[in-house]
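Next comes just one chain, in structure tokens: the form predicted alone.
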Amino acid sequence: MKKFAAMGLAGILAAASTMAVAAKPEDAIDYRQGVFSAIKWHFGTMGAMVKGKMEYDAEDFSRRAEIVAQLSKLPIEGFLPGTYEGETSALPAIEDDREKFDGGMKALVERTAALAVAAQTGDLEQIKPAFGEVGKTCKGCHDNFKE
């Protein structure tokens, strides 16, 4: 009985110090910087082969595209109140827009969503359009929330 009571014990303190990690400006700024930055390091590489500026493969494509599908459902978590000063360029005109924001990363997951689709036919003209929308939305997002 001891023992299941410090487990419990010891779950409810590993929440608690999980939480109060989360809470800090920082470490909410530094959680999204390193979401995005796996987001960029797989679609750059899918960019370049849409580019033709690196020889297009089509498993290689379809494996970073169903990785960027996954990761575009983590940022929006990072994205809290007052969040938006220090290391980060996000404006605080996504707290005096959250539905527009939140909009728009609920597009980005749908988007990415649909490139995942479109990279398993392994056809490059299905996946170009899918791929571009998904940099739309990218844009979008930057243009209006983004330092």
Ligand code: HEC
Given for the second form:
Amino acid sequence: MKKFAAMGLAGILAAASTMAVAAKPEDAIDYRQGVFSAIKWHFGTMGAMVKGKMEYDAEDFSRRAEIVAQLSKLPIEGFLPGTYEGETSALPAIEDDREKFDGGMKALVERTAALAVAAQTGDLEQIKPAFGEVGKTCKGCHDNFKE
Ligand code: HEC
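Return the form predicted in complex with heme C (HEC) of this protein as a structure block, the form predicted alone having already been given.
So here's everything in the complex, that chain up top.
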């Protein structure tokens, strides 16, 4: 992780999208779906707190925001050529419009990092807009690239 931190965001993304991995297509699909499921696990609870459906717990919210920020760096590596058919809802449009897709992944990394920073304030008025920005990023990408 230290090495990744030194590389910065551009480095992480560049490395992830050109990284050679020894994996079968179905493993890559399982991997990215698993990471997104873990993101949803935490983001869902955070959403309940933001919407007042659950009591806001600053420490727990911040811990989850940190986890989501870290997890957001991971899915990109699972979007490999030849992994857009079978048990997946990822659209082949990802291959055709790779730049836009990678842009969405970069936005996710940046906005979840901003949310983790906002979470440290413990101030819901600062957290809400940052949470909203992340939510828009999820939806924007799903609208274009997920079945
Ligand atoms: C840049 C694109 C992109 C962004 C941003 C993104 N997703 Fe996704 N997400 C996908 C794609 C593509 C799939 C389909 C993966 C597959 O089925 O192989 C997916 C799948 C999922 C799944 C289903 C996993 C499964 O088990 O099938 C969940 C849940 C999910 N995303 C949640 C989120 C949440 C929550 C966010 C925001 C915090 C988010 N995603 C942001 C592209 C994105």
